[in-house]
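Presented below, as C-alpha cells, is a lone chain in the form predicted on its own.
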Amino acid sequence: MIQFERFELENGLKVLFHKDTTTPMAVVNVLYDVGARDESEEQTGFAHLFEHLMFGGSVNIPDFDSALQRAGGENNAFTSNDITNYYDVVPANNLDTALWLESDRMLSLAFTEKSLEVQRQVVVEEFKQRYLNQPYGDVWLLLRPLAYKVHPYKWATIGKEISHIENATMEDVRSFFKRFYCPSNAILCVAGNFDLDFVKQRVSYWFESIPSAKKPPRILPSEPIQNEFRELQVERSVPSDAFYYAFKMGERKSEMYYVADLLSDALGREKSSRLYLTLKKEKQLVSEITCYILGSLDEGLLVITGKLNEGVDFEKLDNELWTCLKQITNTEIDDSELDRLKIKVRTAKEFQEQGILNRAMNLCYFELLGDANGVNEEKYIYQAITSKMLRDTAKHILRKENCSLLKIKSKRDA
C-alpha cells in the first residue's frame, strides 16, 4: 500500500505527497498532461522536442544540470503518446534546489534562438539515428499508421517525419508551451522523509506564484472499428525477418485493458508462455517471440512480435500463430495457470514499487488516470480477472479482422 497526501494549489496545479522515512533522498516528479497525440498533424514531435526544450535554461536558470549536480541530484524525461514526465532526485536537505528548478522552468523556459536550434539538432539526429539508421529502427513509423487511420496514435512520439522539427519556428513552440506547461495541466508529487505541512509549505512558496491557466480541452477524433486485415511487408538491411500483429485493446481505463495485459503475459511475456513454448520450443519458427500490451490511454495495441529462423517463411509462422490464438480462444485456461499469471504480475508491481521514484512516477500517472489511489486498487482488478474473461477477451481481440501485420524482411533474403 503506497500511502499518500493530497492538496491543491490556487492555480490548479495537482500536488501528492507520499512520505518515506527510509531513504535519505527526495524525489520530486511532474507529469504534464500532454503527448504526441495532443499534435497537430502537421506539427508532430513537438511534445517530445519540449522534453529537451525544458532542460535548455528557464527566465532564472542557465542551466538545468549543473544547478541540480551542485546539489548532489540527478534528473531525467521521458515522452509517450499520452504523457510528458520530469523527474528529479536529490538528497533531501535539497529539496528546494529540485522544486526551485521545476517551478522555473513551469513559470517560463527561456525560448532563445540557439537552444531552439540545439534542441532541434539533438532531435532531429535522434530521429536519424534510432529511428532510420538502425535495424528495425522505423517500426512503428510503418506500424502506427498501418493500425491508426484517424487517431493521432497513427504517429510516433518521435514524430511523423523529420521536417515538423526541422521547420519549427520560435512562434510555434512558445505556442505550444503556453498551451500545455501550465499549472493547471500539470500533477506534482514530492516524496521523502518530510512532513505534509513542511512539503504543502515549500511546493506553494515555489508554485503559487506561477499564472493560473485554463487546462487545454482535449477533442480527439474516436478511431473507426477496424474491420478488415492490415498487412504491409517492407525490404530492410536487418539480420532477420521480423513480424509485428497489432491488435486493437480498450483503453486504459477499461476492464478490458487489465484482462489484455494479462492475456499478453499468457501468449508470449516469459519461456513459460503459450507462444514461446509451441512457435519457438516445439515447432522451432522463431528465434525469439514476445507478446505485450502498449499501456495506451486510449484504445491501445496488443502486440505479437519475433524474428523468424533461418529458412522460415512468412506464410509457415502465420499458420501456426493462428492456430495458437484459436486455441486460446477456444478453451479456457485451468485455474493452476492463471494464479501463475496473477502471481507473476503482482511480484512485478510489488518489485517496481520498491523504488521511491517509481512510486512518485505511479501515483502522478494513476492522479491523471482519476485517482492515485488506483495505483493500490489495480492488483485487486487483476486478481479478480477469471479464466472465462480471459476466452471472452481473447475471443474479441485477436481475430483477424481486428489485426494489422507489419512483415520486415531481410534484404539478403529478398
Given for the second form:
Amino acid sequence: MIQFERFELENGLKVLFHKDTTTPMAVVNVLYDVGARDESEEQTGFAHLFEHLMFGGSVNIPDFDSALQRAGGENNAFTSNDITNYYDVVPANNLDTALWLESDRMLSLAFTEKSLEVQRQVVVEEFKQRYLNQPYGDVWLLLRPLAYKVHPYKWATIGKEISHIENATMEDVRSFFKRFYCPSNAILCVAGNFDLDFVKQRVSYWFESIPSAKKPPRILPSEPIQNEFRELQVERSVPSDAFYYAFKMGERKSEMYYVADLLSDALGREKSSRLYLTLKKEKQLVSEITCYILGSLDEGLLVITGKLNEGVDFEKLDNELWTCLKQITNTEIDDSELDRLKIKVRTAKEFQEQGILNRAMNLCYFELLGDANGVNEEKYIYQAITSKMLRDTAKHILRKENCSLLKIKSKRDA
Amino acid sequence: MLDRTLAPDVNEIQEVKFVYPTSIELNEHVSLFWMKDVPNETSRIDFYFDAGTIRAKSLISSLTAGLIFSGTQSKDSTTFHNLLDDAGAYYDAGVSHENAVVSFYSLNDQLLSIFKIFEEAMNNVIFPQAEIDEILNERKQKFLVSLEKVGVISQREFQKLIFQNSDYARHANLEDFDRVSRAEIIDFFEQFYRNGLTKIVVVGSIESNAMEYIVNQSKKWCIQNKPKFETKFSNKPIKLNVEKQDALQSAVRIGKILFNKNHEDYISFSILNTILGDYFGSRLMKNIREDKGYTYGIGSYVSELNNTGYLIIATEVGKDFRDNTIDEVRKEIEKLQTELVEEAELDLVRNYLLGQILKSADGPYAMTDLFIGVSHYNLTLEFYNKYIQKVQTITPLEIRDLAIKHLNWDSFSIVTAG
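Moving from the form predicted on its own, what structure would you give for the form predicted in complex with its partner chain?
All chains and molecules follow, beginning with the one already shown.
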C-alpha cells in the first residue's frame, strides 16, 4: 500500500506527496502529459528531443545538472509515446534545490543555439546506437506503421526519420514548450521523510508564481478498427529469421488491459508458459519466444516475438502458432495455471514498489490515468481475473484480422 | 520576492548509517549474510559459487549455470519451472570471470519452498543431453546476434588484450558450440557447484526455522579450500581495430589493468575517475557528448576482480568521430595530469559522491549490496567511512599526481570496432 496526499496549486499544478520515514533521500518527480503521440507527423521525435534540451539550462539557471550534483543529487528523464517524465533524487535536506530546478524549468526554458545543435547531434547518435546499428534494431520503426495506420503510435518515440530531428529549429522547439510545458499539464510528486505542511509550503514557494495556462486539448485521430491481416517481410543482415505478431488490444484504462497482460504471461513470459513449452521445447521450432504487451495509454499491442531455428520456415511456425492460440481461445485454463500467473504478478508488483523513486513515478502515472490510488487497486484487479475472462479476451484479441505480422528474413540464407 | 537566480543553500549530509547484515558461518571459508530487517514482503537469496568462466574451457561455465534446473531422474525441466513459477519466484543465474551467482526473488513466505526446489535440483540434476542441445542452440543464436554488435565485439577484444596469457582472456568462438560434452558439464557441476559454494546472501524478513533449514542444507555444498585466483597480469598495451562493414557507429574501449579496493590508491583513484568519466557531469561527458555531440554517452569505470581490477573507458560514436574521440579522451587525461582541478568542480564532485554514498546505503537491498561490495575483498564497512573522509579531504594536487601515476596514455590498450 502506497500512502499519499494530494493538493493542487492555483495555477493548476497537481501535487502528490508520499511520506517515507525510512529513507534519507528525497525524490521530486515531474510528469508532463506530453509524448510522441502529441507530435505532428511532419515533426516527429520532438517530445524526446525536447527532453534532451530540458537539461540545457532554464531561464534563471544556466546549468541544470551541476546545480543538482552540487547538492549531492542526480537526475534523469525518459520519454515514451505517451508521457515525458523527469526525476531528481537528492539527500532529503536538499529538497529545495530539486524544487528550485524543476520549477525554473517549468517556468521557461533558455537553451542556446549551440545546445540545440549539440543535442540534435546527440539524438542522431542515439538513433543510430539504438535503432540502426543493432541487429533487429529497426523492428519498431517497421512494426508501428504496419499496426497503426492513423493514430500517432505509428511512429516511434525517437522519431519517424532522422531528418525530422536534423531539421528542428529554435522556433519549433519554443512553440512545443509553450504548448505543453505548463502547470496544468504536469503532475508533481514529492517523496521523502517530510510533513505535509512543509511540502505544501516548499512546493508553493517555488511553483505557485508560475503563470497558469490552459491545459492543451488532445484531439488524436482514433485508429479505425483493424479488420484485415497485415503482413510485411523485409530482409536484413541478421543471423536468424525473426517474427513479430502484433495484436491490437484495449487501452490502458480498460479492464481488457489487465486481462491481456495476464494473457501475455500465460502465452510467453516464463519457461512454464504455453508458447515456450509447445513451440520451443516440444516442437523445437524456435530458439526463443516471448509474449508481452506494450502498456500504452491508447489502444495498445500484444506482441508475440521470437527467432526461428535453422531449417524452420515462417509458414511452419505460423501454422503451429495459430494452433496454440486456438487452444487458449477454445479452452479455459485451469485454476492451478491461473494461480501461478497471479502469484507471479503479485511478486512483481511487490518488487516494483521498492524504493521511493519507483513509488513517486507510479503515483504520478496513476494520477495521470485518473487517480493516484489506482496504484494500490491494481493488484486487486489482477487477482479478480477469471479463466473465463482470459478466454474471452483471448477470443477477442487473438484473431488473424486483428494481427499485424512483421517477418525479418536473414539475408544469409537468401 | 522570489529570486530564482539564487541557488538554495546546499546542506551537508549529516551522517550515513551503515548497517551490517547478520553473519552465519557455514564453514571456515563460507558465510551466509542475512539482512533481516525488511519492511515489506519481498525477499532475495543469492548463492555464490566458485564457478566463473576462468574455471573451465569456453562455454562450460555459462552453460552449467543455465542448466541447474534441466532435470533429475524424477522431475524434468518443465516440472521444475512450473514449481518455481507456482511459488512466484523470479530467478537468474549469471556468470562472471570469477563467480556464478544464482538468485531468487520472491515473496518472503515462499523463500523456504523455493530453497527446497533449488536443493532438489542441486542434489539430483542429471543434465539430460536433450536439454544441453536445446540450450546450445539457443545460446548459439544469441551469440551470433551479439557478434553483430560493435559494443560486444570491442568488449571481447579488449578483454582478450588486457588479460592476455591468462584464463581471464578466454572467450567463446562459434566452433566451441560443437565441442561441448555432457561429461564436462557434469564434472564442472560436481566440482564447482556441489563443492564450490562460497557465499549465500539473504535479504528478507524470514522465519528463523526456515533460515536454519537453509543453513544446514547448504553446508554440504561449501567449498573446502579457499579458492585461488591469478595475481599477475602482463598488461602490455596494444592498439587494435576490428573492421565491421556497414556499421554506422564505432565502439571504442580504452583501458588498462589497475587494482581493486585493497589497493591504497583505490579510493583516491575512484574520485579522480569520477571527475574523468563516471557521472553525467564528468569531463568526458561534457566534452564528447555535451560539447561535440559525438555520442549518446561515454563513461569511465573501474571493474574489480579478486586480485586486481581494470579501468575501461567505453563509448559508441558516429563512425566519422572515432579518431577525434580518442584524441579528445587523451587530451582530457593530459589535462588532469598537467592542470589542477578547480575548487568549484572538486566541491561539486565531493557533494555528488557523498549523495551517492547516502543513496547506496538507502534500504535493505542497497545496504546489503554495499556490504557485499567490501566484504568480498575482506574489508568492513569502515571502508566507506574512510571513503567519505577521503572525499572530504582530497586535494587538487593529490588528484593531479594520481593522474600522472596511473593514467599514462602509453600504458593504455585501445580497441575500436565498427
